[in-house]
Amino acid sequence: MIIGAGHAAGQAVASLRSGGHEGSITLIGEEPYIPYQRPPLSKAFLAGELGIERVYFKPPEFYDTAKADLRLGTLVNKIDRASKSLTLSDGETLAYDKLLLTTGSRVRKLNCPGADLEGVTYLRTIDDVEIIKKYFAPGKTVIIVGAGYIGLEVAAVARKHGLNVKVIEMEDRVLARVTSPEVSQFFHDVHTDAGVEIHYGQAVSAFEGDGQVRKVITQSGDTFDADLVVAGIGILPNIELAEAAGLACENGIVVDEFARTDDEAVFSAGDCTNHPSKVYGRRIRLESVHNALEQAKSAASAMCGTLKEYDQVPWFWSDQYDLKLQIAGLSQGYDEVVVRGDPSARKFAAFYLKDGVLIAVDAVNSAPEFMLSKKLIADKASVAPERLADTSISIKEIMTKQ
C-alpha cells in the first residue's frame, strides 16, 4: 500500500517492480490525477509551454503495465497498525503487508481577514495552476506574497505574460531563508529590471473585495490593488496520519537511512520525512524532487528486503526568465561566501564555506560548477577561497586537486 501520489509514490511503484516485488501494489491519492511532477507547475506548465500529459511522472499505461491499482480522489482516514489496515474516506477497509507513506506536504495558508476571497490562491497542484491561468491576461495585476522560489518563479512567468507584478516580502531581501545577500541582490536586480515591484519588510494584514479580491492591505497600512493574489509562504509536511497512528514524528515522519519508520511494516519517503544526513551530520527534512525520488528507491528496496542507504547531497533548481539557478547542498550555517564569475553577465556561482569546508553552491547558468561541486560537498572538501574565485582555474581542476 502506498499513501500519496506524488514523485515518491510514482518512483516507488517503478522501484518495487524492478526490485522484484510480484505482489499487489495499491496507490491511494487525494487528487484525481496520476502522479505528476510539481516543479513545472510554477514554470513551463504555468507558462502554457507544457501540456498536462508532459507533467505526468509516468504515462497512464505505465501503471497498467506495473499492475498498480490506483485509488485516486481518495482519502485515507486512519492507519491501524495493529491490524495492518487502512480505513478510506468512503468507509472501505484495506489490508496491507507493507505500507509506504509518501504523503508529501501542503501549502502554508494565510490567516487573515479576506483570505477566503476568490482570487487569493496558492500554487501546489494542477488545479491551483488552472485557477491562476484564468487571471493571466496582459494588464492584470498580481500580488505575490512571499519572495521565495515559488513566488519569484510565478513573478517571472507573470511578467513574461504582460501582467503587472508586485511582490510583498516580510524579510529585507528575496530568498532570504535559503541564500546569501549577494545572490539575493542579483535576483532582486533581475526582477526589478524586468518591471517587478518588490516591497520588503511588509506583511499582509487583510484582503478586501466584493467576493473577488480587489485590495491587499499590509500591516504598515499600505494598500495595493489586485486582480489576483498568489501566496508562497512555505509548506508543511503532511504527518497527521502518521502521528495519529503513533509513529515517531518531529518536523516530519522520522525514518532511518533506509526510509524505515519505527514500525517494521511502515516506510516513508519524500517531503514528509525527517531523515539522517551523513553529509551534514544531522537530521534534515527536504522539499525536493531529488530527495523524493532517491528516498523512494531506498524505501522500495527495503520493502523488497534489500537495504540500500539513502545518503546523497541535496540539490534543487529554479527557472526564472532566462536563468537556471541550480543549488547543491544546504547553505545554512555558512561563514564565508565566494563568488566565482560575473553576476552582471548572468553567469556565476556562489560557493558557501563553513570552517573552510564547502557545504553548498548556488550556480546561475553555471552547470559545471553545480555538477562538480556535488562531489566536493559529499567529500567535505576544504577548498581555498582564492582558487574558487579564480576563473582561470577550471572547476574540474579544482575538484581533481583536492
The other form holds:
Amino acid sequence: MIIGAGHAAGQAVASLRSGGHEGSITLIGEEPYIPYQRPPLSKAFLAGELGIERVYFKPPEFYDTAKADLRLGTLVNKIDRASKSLTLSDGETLAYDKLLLTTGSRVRKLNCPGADLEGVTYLRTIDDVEIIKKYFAPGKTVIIVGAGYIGLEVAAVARKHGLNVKVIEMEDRVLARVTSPEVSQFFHDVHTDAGVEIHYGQAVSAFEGDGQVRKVITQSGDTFDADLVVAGIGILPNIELAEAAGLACENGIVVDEFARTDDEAVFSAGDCTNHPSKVYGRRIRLESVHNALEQAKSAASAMCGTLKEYDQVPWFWSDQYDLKLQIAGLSQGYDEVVVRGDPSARKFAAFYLKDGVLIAVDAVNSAPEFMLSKKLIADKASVAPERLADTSISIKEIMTKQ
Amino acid sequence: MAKITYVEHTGEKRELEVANGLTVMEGAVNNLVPGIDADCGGACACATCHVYVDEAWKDKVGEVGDMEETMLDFVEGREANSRLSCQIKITDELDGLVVKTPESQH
Ligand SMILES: Cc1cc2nc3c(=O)[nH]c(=O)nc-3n(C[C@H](O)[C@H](O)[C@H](O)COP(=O)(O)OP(=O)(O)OC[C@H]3O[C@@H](n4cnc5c(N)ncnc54)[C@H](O)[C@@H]3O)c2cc1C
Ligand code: FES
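Other form of same protein, the form predicted in complex with its partner chain, not the form predicted on its own:
Entire complex below, previous chain first.
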C-alpha cells in the first residue's frame, strides 16, 4: 500500500516489481493524475513546450503492466497501525501488510490579507500550472514572491513569453537560502539583464483587487500593479498523517538509511523524509528528484526483504534561460568558496569547501565540474583551492590527481 | 513516427514505433524498455540515458550538443557512437534506427 502518488511512488512501483514483489500494490494519491515529474512544471511545461503525457513519470499502461491498483483523487485521512489499516476520504477502509509513505511536500502559503484573491498562485502541481498559464500573455505583469529556484525559473519563462516580471524577495539577494553571495550575484545579473526587476528586503503585506488580484502591497508601503502573483516561498513536508499515527517525525518522517521508520511495517521515501546522510554526518531532508528516486529504490528493496543502503551525494538542477545550473552536495556550513571560470561568460563553477574538503558545487553550464565534484564530495576529498581556481589546468587533472 | 530498435547488452531486442517529436529516451521509458534510467527526465543533467547508436545511423541522429558532449565524457564505457538518448529527437528520417543500451547507467 503506497500513500501519495508522486515521483517516489512511481519509482517504488517499478522497484517493488523488479525486486520480486508478487503481491498486490495499491497506490493512493490525492491528485487526480498518475505520478508525474514536477521539474518541467516551472520549465518546459509552463513554457508550453511539453504536453501533459510527456510530463508523466511513466505512461498509464505501466501501472496495468505492473498490476498496480490506482486510487487517484483520493486522500488517506488516517493510518491505524494497530489494526494495519487506512481510512480514505471516501470513507472506505483498506488493510495493509506493508505501507510506504511517499506523501512529499506542499507549498507554504501566504496568509496576508487578499491572499485568497484569484490570480494569487503557487507552483507545485499540474493544476497550479493550468491556472498560471491562463495569465501568461505578453504585456501582463507577474509579481513573483520569493527568489528561490522555482521563482526564478518562472521569471525566466515569463520573460521569454513577453510578460513584465517583478520579483519581491525578503532577503538581500536571490537564492539566499541555497547558495553563496557570488552565485546569487550572477543570477541577479542574469535576470536583471533579461529585464526582470528585483526588489530586495521587501515582504508582502497584502494583496488588493476586485476578486482578481490587482495590487501587491509590501510592508514598507510600496505598491506594485499585478495581473498574476506566483509565490514560491518554500515547502512543508507532508508529515501530519504520519505524526497522527504516532510515527517519529522531526522536520520530516524519521527513517533510517534503508528508508525504514520505527514501525517495521512502515517505510517512507522522498521529500517527506528526514534521513541520515553519511557524507554530511547529520540527518537531512531533501527536496529533489534524485532523492525521491533513490530513496524509493531503497524503500522498495527493504519492503522486498533486501536492505539497500541509501547513501548518495544529493544533486539537483535548474534551467533558467540558456543556463543549466547543476548543483551537487549541500553547501551549508562552507568556510571557503572558490570560483572557477568566468561568470560573465555564463560558464563557471563555484566550489564550496569546509576545512579544505569539497562539500558542494554550483556549476553553471559546466557539466565536467559537476560530474567530477559529485564523486569527490562522496569521497570527502580535500582539494587545493588555488588549483581549483586555475583554469589553465583541466578540471579532470585537478580532480583525478590531487 | 519511426520504428526504433532497442538492443539490450544481453542482445535482447525490442522494436517499437515511436512518435515524432518524442526522444529516443522517451520511446524507451514509455515502453518500459530496461537499460535506460533517465533520472532527470530529459534535462541533459544526469547522463543516465546513455546509448550506443548503430554505426549506420551515426550521422543521421544529428550532432552532439555542447552540454551533451561534456556529460558524455563521464559515462561509463564511452565510445565514438555514444549518445544521450534524451537528446535525440524522433523524426521520419530515423525510421529503422538501432540503438544499444549499456549494461549499467551508473
Ligand atoms: C515547480 C517545481 C520544480 C522543481 N524542479 C526540480 C528540479 O529541477 N530538480 C529536482 O531535482 N527537483 C525539482 N523539484 C523537486 C521535486 O519535484 C520533488 O523533490 C519531487 O517531486 C519529490 O517527489 P515525492 O514523490 O517525494 O513527492 P511529491 O512529488 O510531492 O508527491 C507526493 C504526492 O503525495 C500526495 N499526498 C500527500 N499526502 C497524501 C495523503 N494523505 N493521501 C493521498 N495522497 C497524498 C500529494 O498530493 C502528492 O501528489 C521541483 C519541484 C517543483 C514543485
Ligand atoms: S535523461 Fe538525464 S541526461 Fe538524458
